[in-house]
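Starting off, we have a lone chain in the form predicted on its own, written out as structure tokens.
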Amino acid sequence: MNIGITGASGLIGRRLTDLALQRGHEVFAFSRTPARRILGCTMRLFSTDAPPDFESCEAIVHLAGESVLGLWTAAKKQRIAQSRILGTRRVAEAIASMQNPPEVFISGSAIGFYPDSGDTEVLESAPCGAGFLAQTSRLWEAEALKAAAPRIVLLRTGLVLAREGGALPLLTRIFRLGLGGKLGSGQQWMAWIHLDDLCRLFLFCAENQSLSGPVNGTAPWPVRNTDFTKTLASKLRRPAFLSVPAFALRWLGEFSHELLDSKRVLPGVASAQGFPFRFPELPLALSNLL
């Protein structure tokens, strides 16, 4: 299969590209800097200024977007929203102009789509939340659903655990200094996924013709923040007696809600379709990554 991947130079895109090539797929890697080569790929430009060239792509995975990590200033929020909404609009426009549209369009999304759910298990049928990331995700997905592709998958990703980037390397440095601890009460549920499982799930969605609509990209065993803290500390053999009070996280602006809200998100569709998670539980995932 010829697979076009936007955001191919990012954390998820790089690993997805590697796995796709290993599986024998041909990859068209879309990047804002296509002059920076990715070994084994055909490089093409991705920009929000004009629709990208997806000709010859039988599947498209759209990952490009501003990172949500960090202080949510007004400018940061604008970049988060525009990169996702406008970028996905450009992808849909490009698909509409193709003589031979791709068989499947997989648009990255986020479990930030869902509201704070307490202890309630959250499946793909759950409603959208009211916060900034939830509404951004709603608009982001709405643009994806405009694409003229026979199959459209909205892959809502949880906290991605990876050795090379994302939140885990930062947390690891903090914990190694003995400064690790729970966030707020620590009772909020965290839905996470190992990077390799996530990328395998993207390919599973591309190759499985019965899959369409929302798919939660999370491991089957979410954990409370306090258990995440204890498990990470144990793997690093470091204490984690500290705690960060909720009020101290408010300086992050609305991003603090993504740290303190409880989202017990389960991969209902993936599990029902028989997707084989290699790292279903947190201790196993951390042992592999640390």
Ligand SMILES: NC(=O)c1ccc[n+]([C@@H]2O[C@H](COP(=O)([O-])OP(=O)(O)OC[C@H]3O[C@@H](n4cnc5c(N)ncnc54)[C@H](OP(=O)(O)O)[C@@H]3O)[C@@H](O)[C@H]2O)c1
Contents of the next structure:
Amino acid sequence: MNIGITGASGLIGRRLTDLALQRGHEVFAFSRTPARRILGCTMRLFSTDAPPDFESCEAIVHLAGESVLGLWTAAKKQRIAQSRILGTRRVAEAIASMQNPPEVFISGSAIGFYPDSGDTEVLESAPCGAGFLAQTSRLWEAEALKAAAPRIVLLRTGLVLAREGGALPLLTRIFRLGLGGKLGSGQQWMAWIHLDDLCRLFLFCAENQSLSGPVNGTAPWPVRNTDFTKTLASKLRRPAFLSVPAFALRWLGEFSHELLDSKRVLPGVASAQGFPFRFPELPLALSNLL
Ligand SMILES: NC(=O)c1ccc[n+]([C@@H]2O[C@H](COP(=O)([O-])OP(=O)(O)OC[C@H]3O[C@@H](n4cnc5c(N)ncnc54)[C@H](OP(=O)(O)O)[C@@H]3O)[C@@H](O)[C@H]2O)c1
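Same protein, the form predicted together with the ligand this time rather than the form predicted on its own?
Time for the whole complex; same chain goes first.
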């Protein structure tokens, strides 16, 4: 299969590209700076100014967008929203202009789509939340659904655990210093996924013709923040007695909701389709990654 990947230079994109190449797929890697080469790929331009050239792509995975990590200033929020909403619109426009559209369009989305749900299990049919990330995700998914591809998958990813980037390397440094601890009450649920399982799930969605619509990209066993903290501390053989009170996280502004809201998200569609998770439980994932 010829797979076009936007954001191929990012955390998920790099691993997905490697995995796709290993499985014998051809990869067209889209970047704002296509002069930056990615080994084994054909490079093409991705820009929010004009539709990208997806010629010859049989599947498209759209991952490009401003990182949501960090302080959500007004300018940062605008970059998050614009890069995703406009970027996805450009992808849909490009697909609409193709004589031979791709068989499948997989648009990366996020579990930030869902509201704070307490202890309730969240499946793909759950409604959208009201906060900034939820509403941005809703608009960005709406742009994806305008694409004229026979199959559209909205892959709503949870917290990605990886050695190479994202939250885990930062948490590991903090915990190694003995400064790890639960966030707020620690009772909030965290829906996480090992990077390798997530990338295998992207390819599963590309290859499995019966899959379309929202798909939660999370492990089958989410954990409470307090259990995440204990498991990470025990894998690193460090104490984690501290706790960061909720009020102390509020200086992060709206981003604090991403740390304190409870998301007991389950991979309903992936499990129903028999997707074989290699790292379904947190201790297994952390043993592999640390
Ligand atoms: N990592 C997670 O825990 C996680 C969780 C939930 C959802 N997701 C979603 O999954 C997607 C990929 O995640 P990731 O962690 O791989 O992201 P990432 O490492 O930040 O990479 C995203 C890529 O997007 C491009 N990009 C960055 N800023 C951009 C902007 N302002 N406009 C257009 N393109 C931009 C960059 O590629 P170039 O510089 O080559 O153009 C970058 O390599 C994102 O949409 C993210 O929101 C990730």
